[in-house]
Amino acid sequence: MKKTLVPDYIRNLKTYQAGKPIDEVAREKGLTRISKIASNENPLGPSPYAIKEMTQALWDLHRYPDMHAHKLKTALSELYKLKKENIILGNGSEGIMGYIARAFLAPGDEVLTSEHTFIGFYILARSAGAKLVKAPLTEDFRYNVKEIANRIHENTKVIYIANPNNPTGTYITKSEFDFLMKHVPDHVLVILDEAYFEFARERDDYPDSMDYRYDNVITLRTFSKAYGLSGVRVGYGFAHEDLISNLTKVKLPFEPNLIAQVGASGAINDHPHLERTVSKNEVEYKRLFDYLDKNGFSPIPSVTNFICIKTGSTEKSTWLFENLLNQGVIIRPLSSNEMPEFVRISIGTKEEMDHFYEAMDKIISEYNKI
């Protein structure tokens, strides 16, 4: 057999597709009023505390960041009542997923997850040469824990659960999580991706992973969403210290960078900014859900800062995306998420959402004819 430089499992990967940048739309369309509601970012921006810390740190850019991130880990350990040995940091939660793939996955290992979940994890698992096994969602677009449990066997190495799920915005409940964990062997690693935790935490039946202590579970959270620090890339993970110590062995030594560390340290102490983010999201979520429901889109109920709707076809998804884009409104078509008949709409400021409603009102009658 002829040897090749690039393994087939890398050559066959599809590149991650991010939401369309504002500057790119401005150049292409010649528009000045642009509302990006595609990437689940915090429309209020970062905390002023974070900006102050990052601005002051610019004078230290000639220095390497603290490899052990003492300040940020201390803040996280105090907030969540954990030891620093239980914490790992990375370039966003995806960075930590990359460490997991590097430390625990080898070609041929099986990774179990769901259909229609975070596409970035699919890419990371496949990049390690792992076999991706996907259970179907339920009819109401939620993780089907019974179907996942049925697919666990001796070759299963990792189970990935996005809770809440991206891009559907749904979540598994405490009883569902308890059911699943009864079927997970000790040698199988469970990744709980809680990137949207801050938006879901007040739900009575939401299984906050800090209420559990499993040696084979790692929780991933991020400063990219509710904390508004997408641009500097900083995520964190909680797990048993043995799991963390092994991940640390494969971690690049100076991640996150200096600016990310100090920005996150500032953000974590600005509780009013976080609460304002969540409360404003609730107001605009209701307005968006009601608008979509009134206009016949059957939005999927979400506990996040976005709503997913089913258009019914790739053609309608593409048409909606392009015609909104022509008016300066950026939403997210989900073909790269293997959901071409859906689109996702992030929740922005009141002004951004008003722009969306104005643009939709202009095209909705034509859309309904497709």
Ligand SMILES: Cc1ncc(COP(=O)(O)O)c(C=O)c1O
Given for the second form:
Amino acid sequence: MKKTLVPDYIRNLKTYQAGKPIDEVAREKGLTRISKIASNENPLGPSPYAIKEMTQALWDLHRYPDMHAHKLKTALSELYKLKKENIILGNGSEGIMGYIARAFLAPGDEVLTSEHTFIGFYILARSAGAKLVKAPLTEDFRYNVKEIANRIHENTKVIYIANPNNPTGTYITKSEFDFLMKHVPDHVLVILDEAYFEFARERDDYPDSMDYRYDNVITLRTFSKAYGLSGVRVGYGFAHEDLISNLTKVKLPFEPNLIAQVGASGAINDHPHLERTVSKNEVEYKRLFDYLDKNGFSPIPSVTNFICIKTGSTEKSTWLFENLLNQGVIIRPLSSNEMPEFVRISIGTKEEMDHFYEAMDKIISEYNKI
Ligand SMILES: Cc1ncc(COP(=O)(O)O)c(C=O)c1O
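Could you give the coordinates for the form predicted in complex with this ligand, as opposed to the form predicted alone above?
Following is the full complex, with the preceding chain placed first.
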């Protein structure tokens, strides 16, 4: 048989597609007013505390970062009342998913998750040669814990749950989480991806994973969303120390980098910035939901900083994306999530959302004729 460098599971991978960058749209369209509401970022920007810390740290860039990230881990352990041995940091929470894939997944292992969830995870699981098993969502676009439980069997190695989910914005409740955990054997690792935790935690029936103690669950959170630090890449994971120590063995020692570590240490103490972020998001969420509802889009109720809507066809999604882009508004089509008949809109600042409404008002009657 002919030898090949690239295994089929790598050759068949599709490259991750991010939201269109602002500079690219400015260049391609020759526009100056651009509103990017495509990547669920914090529209208020980073915390001024984070900026101050990061600016000062520029003078130390000739030094390697602290590989034990003492300052940031101390801040996290104080905030969440945990030992440092229970914490791992990475280049974004996606970086930690990469460590999990490297440490625990081998070709042939099964990874169980849902359809229409975070594609970054699909790519990482597939890149380890794992077989992805996807349960369908419920009719109201939520993770279907019964369907997931039905698919657990002896080859299942990892279960991935994004709670809340991206791109639907929905969440599994406490009782659904309890139901699922009753069906998960101890040797199966459950990844609870809580990238949007800060937006969802006020819901009474949202299962905050810090209220549970399972040795086979790892919680992943991030500074990329509510903390406004997507650009420096820093995320964190909480789990049993045995799990963390094994993940640490495969972790690249100096991730996250120096600027990311100090930025996150600054951001974590800026409670007013976080509160402002969440409260402004609530105001603009409500406005966006009402606008979409009024215009017949049936938005999916979301507990995050984005809303997913059904256009009904690939053609309509593409048309909407392109016609908003022509006016400088960047939203996210969802064909790579295998939801081509949906698009996702992130919640921006008031000004960015006004731009979106103005742009929509200009094209809505034409859109309705497609
Ligand atoms: C559900 C979910 N998990 C993880 C991530 C990645 O976050 P990070 O920037 O921390 O790698 C995202 C980013 O969009 C996400 O939506």
